[in-house]
Each structure stands twice: as structure tokens, then as C-alpha cells.
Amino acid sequence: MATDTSRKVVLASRPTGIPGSSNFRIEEEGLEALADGQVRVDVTHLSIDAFIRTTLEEESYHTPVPIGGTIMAFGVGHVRESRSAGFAPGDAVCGPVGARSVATVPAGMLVKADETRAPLSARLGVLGLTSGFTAYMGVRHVGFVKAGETFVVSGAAGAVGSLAGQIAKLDGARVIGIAGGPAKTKHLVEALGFDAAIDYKGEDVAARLRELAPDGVDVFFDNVGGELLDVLLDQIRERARVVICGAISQYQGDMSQGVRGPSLYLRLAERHARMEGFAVNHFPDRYGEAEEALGGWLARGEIRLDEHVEEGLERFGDALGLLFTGGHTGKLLLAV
């Protein structure tokens, strides 16, 4: 039932470690009449992404959230009302709606979603900027993966990692995933088709990697950073590419104090290799290409992404914390 108020998640305090429910609170706000060019959306699901953690700092690459400010998040939903010619009530849409139940945003922030092509939640997963598009850009336009190469991805059971591994596999690479726990490594191999997987919680990653890739690693897609990045740098081949997508291991402390970088970066010089970081917004001219490729693979059943769904805005802080404790597999969503 439509209401004349919206519930939203605001920042109550800045986390000094893994965020939790105590760092957020739920507030209610009234809905004012729409202005020209605005669209009102009943939000159904929010994407729980690692970048959100960085916005909780006073200074951030992403726009920082002030104390009492609404948390930024991508979401999907249906248009309730519109004062934009491009949208009509009932349209399925996605965009940076914020962590709220009803979003009132400029029409330019939204993109229509075709629910006949894929479930709406896929716009936050396989067809989402922070998941599918990010994985696609990292594999195709930063890592330049080639058939026959050895491709290793960390955080492999998460949304970006699992998709990056599948895309590299479709491109003909031999894919090795690194994830935490036997259930996740089994999922990578048996459900997603990875060639092998390493349990960083129960195995010696360096030793196991030498067994699986005795000739070295051609492409490393890194979502974790920290000590694991050094392990991989020590085993890259000549002309290897190291793709820096994220460093979730470094998002758990006080980020204002900086993050720990690699100590073995000279392996890049020794092996004529390169390390390149990226964010999906660096490739806006490639969005159409990514959507066509990802949508085709999804329709043909050549790629998949499991969903882990938490229920209710009150669970926002706990859901965000799951990203850092290994409590999910696949795409982490919050049902509003």
C-alpha cells in the first residue's frame, strides 16, 4: 500500500571496524509534491556493496555521508508517480536511489529495466553496475584476458569475483578462485565451472597456487588486497596483468589511517608485468557493450549469480557487515 512517508537509513556514527547495526538508524520522512523532472520510486531491493563502507569515512573517493545523512546505495523498484516524460507509473527502474523505501530522484538518475528479459533484481547483479558491469570491465578492458591463460580471482564467491571468473572462463582462460571455506570453493567449481578453487581459510594459498599454476599466473583479478596481493605478485608470470578492483581486507579498520599496500611490487618490474586499478564509472562508453554481452550470457544460461537476500531496512547495518565476515555467497541484496 502506498504511503505518504518514506523510511530511510541514516548514518548514526562512523564505524571504526566492520560496520554494524549500531552505526545506523531508521528515520521517517514525509513525501512532498514532485517537482518537474522528478520521479518517485517504490524501492524493492538495495544492492549491498563494498563501496558503501568507504562512504562512511569523513574523506572518501566516493562522496562521504555526513552524520545524519542518508546512506547511498543502488536499488531497483517501480515508479509510483512521475513528472518526467521518460517515465510512467509502473515502470521498472534502477539507479542510485539511496537506502530508503521510497525514493524521489531526478529522472536522469534512473534507467528503465526490462523485466521480461530478466528478474528486476538482476539489475543489481549480473546486469548491475557494481557487479556484472564491474566484472566485465575488469576482465575485458583492464585484464585483457586471453584464451589459454591462467586467471586467478580473489573474493571469488562474491558478486564481482564469481562473475569475473565466469567471464574469464567464457573467454577461454583457466580459472582459479580464492574464497573462504569449503562450501564456497565447492560452489565455485561445481556450480560456476571454475577449474579449481583455493580455501584461504583452510589451505596455504601460496603452496596450493604453486601446485595449481606451476608456470605462474597471467591475470590476477584482486578484490581483497592486503597479504593476499603479495602472495599473487610473487607468482605472476612475465607480462602478467594485475587488476585492482577492490581491497575489502582493508575496509575493516579506520580507513582514514590509510591502507596497507603490497611489499612485493617490484615483481612487476622484474617480470615486465603491470598492475592497474579501475572503477566501473571509468568506462561509460562500454556500458552498452557490457549489457549486451551479460544479457546474452544470462539468457543462454552461460552465466549465473546466486543471491543472498536479507529482509528489511532494519537489517541494513547487519547486511553490510556480512560483506566483511564471509556470511554470504553471490550477490548480497536487501529486500526493502
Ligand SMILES: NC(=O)c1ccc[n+]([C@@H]2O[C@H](COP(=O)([O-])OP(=O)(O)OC[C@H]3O[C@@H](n4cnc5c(N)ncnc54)[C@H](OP(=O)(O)O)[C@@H]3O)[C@@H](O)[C@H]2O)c1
The other form holds:
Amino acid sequence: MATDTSRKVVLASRPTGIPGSSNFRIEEEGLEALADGQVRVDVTHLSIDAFIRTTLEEESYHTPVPIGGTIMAFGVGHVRESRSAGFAPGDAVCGPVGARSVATVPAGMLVKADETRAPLSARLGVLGLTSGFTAYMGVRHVGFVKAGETFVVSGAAGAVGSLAGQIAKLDGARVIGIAGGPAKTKHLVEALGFDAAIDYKGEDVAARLRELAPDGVDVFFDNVGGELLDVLLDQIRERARVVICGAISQYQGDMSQGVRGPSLYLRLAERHARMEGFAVNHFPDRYGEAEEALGGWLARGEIRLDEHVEEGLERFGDALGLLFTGGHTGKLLLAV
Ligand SMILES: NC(=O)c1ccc[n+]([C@@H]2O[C@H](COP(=O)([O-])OP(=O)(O)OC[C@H]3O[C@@H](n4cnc5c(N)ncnc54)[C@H](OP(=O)(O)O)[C@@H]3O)[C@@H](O)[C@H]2O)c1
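Can I get the form predicted in complex with the named molecule as well, since the one above is the form predicted on its own?
The complete assembly is shown below, putting the previous chain first.
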């Protein structure tokens, strides 16, 4: 039911480790009359993304949130009211709406979604900027994976990792995923069609990788960083590509002063290999291409991304914490 107030998640205290609900509080805000060019959206789902954790620090690559500030998040929902010619009540939309139940934003921040093509939540997953588009850019335009190559992805059972592995597989690579726990490795092989998976919590990753890829790794798509990056650098092949998508093992604390970096980076020189980082927003010219490819695979049932949905804005902090404890598989969402 439409209300004349919105509920929003604000930062109550900066977390010192894994964030939880005590770091946030819910505030109500009144809804004012729309200005020209604004659109009001009833938000249904928020994307719980790793970058949100970095915005909770005083210094951050992504704009830091002040204490008492509203948390930044991407979301989807339906237009309640519009003073923009491009949007009408009932339109399904997605965009950076913030962690709130009702968002009032400039029309230019929103993109319309066609719910007849895919469920609206897919706009945060397979067809989402921070999941599908990110995986697509990393595999196709940073890793340049080729058929027959050996592709390894860390954080493999999460949103970006699940999709990166499946895209590399569609491009003809042999795909090995690294994830925490037997349920996740089983999911990678049996549900997502990965060729093999390594449980970094229960297995010796270096030894298992030598068994599974005795000739070495052509492309490593890294979501985790830290020690795992060194383990992989030691096993890259000549002319390998190491794709730095993220480093979730390093996101707690002030990252502006540095994180645990690779000590085996000379393997790059020894093996004429390349390590390249990227952010998805470096590729705006390729969003259309990514949407077409991902939309086609989704429609043909060639790609899938399971969803883990937490319920309620009050659960925001605990939901964010799941990214760091591995308590979800696939895309992590919050139903508002
Ligand atoms: N470059 C870009 O533009 C861009 C855009 C979006 C996301 N990203 C990056 O992509 C990565 C994945 O993001 P996502 O949203 O798809 O999250 P996600 O993979 O759905 O969730 C994160 C996963 O990381 C694993 N993990 C957490 N802490 C770990 C640790 N210390 N060691 C090993 N694994 C750990 C957990 O799985 P386990 O159970 O397997 O531990 C967890 O499920 C992040 O690094 C994120 O920053 C980059």
C-alpha cells in the first residue's frame, strides 16, 4: 500500500570487521511533492554488493557514507509517480535508488526494465551492472578467454563468479571454480556445469590446482585477492591473463593505505603474463553488447544465477555481512 513516507537505511557506526545490523538504523522520511524531471519509485529489491562495504570507511574509492548518511545501493521497483515524460506509473525500473523503500530520483538515473523478458530481479543479477555486466566485461574484455583455455575463477559461487565461469564455459574454456565448502563446489559442477571446483576451506588449493590444471592456468578471474592470488600466480601459464575484478578478502578496514598484495608478481615477468584490473563502469560503450549477450543466454536457458533473498530493510546489515561469511549462493538480494 502506498504511504507518504519512505524508510531508509542509514549508517549508525563504522564497522570494524564484518558489518552487521548494529552498524545501521532505519529512519523514516516524509515524501515531498515531486519536482520537474523527478520520478518516485516503490523499491521492491536491493542488490547487496561488496562495494557497499567499502563505502562504510572514512576513505574509499567509492564515495564514503558519513555517519547518519543513507546507504548507497542499486535496486529495482515500480514507478509510483512521475514528472518525467519518459516514465509512467507502473513502469518497472532499475537504478541507484539507495537503501530505501521509496526513492525519489532524477529520471536520468533510472533505466526501464521489460518484465516480459526477464523477472525484474534479474536486472540486479544476470542483467545487472554489478553482476552480469561485470562478469561479462571481465571475461570478454579483460581476460580475453579463448576456446580450449583453462579458466579459473575465485568467489565462484557468488554472483559475479557464477556468471564469469558460465560465460567462460560458453566461450569454450575449461572452467575451474574456487569456493568455500562442499555444497558450493557441488553447485558449481552439478548446477552450473563447471568442469571442476575446489573447496578453499577444506582442500589444499595449490595441490588440487596442480592436479586439475597440470599445464597451468590461462586466465584467472579474481574476486578474492589476498593469499589466494599468490597461489594462482604461481600456477599461471606463459601469456596468462590475471583479471583483477575484486578482492573481497581485503575489504575490511581502511583500504586507502593498501591491502595485502601479491608477493609472487614476478611470475608475470617470468611467464610473459599480464595482470589487469577493471571496474565495470570503465566499459559504458559495451553495456548494450553485454545486455544483448546476457539476455540471449538467459532467454535460451544457457545461463543461470540462483538468488538468495533476505527479507526487510532491518536485515540490511546482516545481509551485507553474508557477503563476507559466504552465507549465500548466487545473487544476494534484499526484499524491501
Ligand atoms: N570490478 C567491478 O566493477 C566489480 C563490480 C561488482 C563486483 N566486483 C567484485 O566482485 C566480487 C564478487 O562480488 P559479488 O557481488 O558477486 O559477491 P558474491 O561473490 O556474491 O559474494 C562474495 C563471496 O566471496 C566469498 N568470500 C568472502 N570472503 C572471502 C574470503 N576472505 N576468502 C575467500 N572468499 C571469500 C564468499 O563465498 P565463499 O563461501 O566461497 O567464501 C562470498 O559468497 C567482489 O570482489 C566485488 O568487489 C567488482
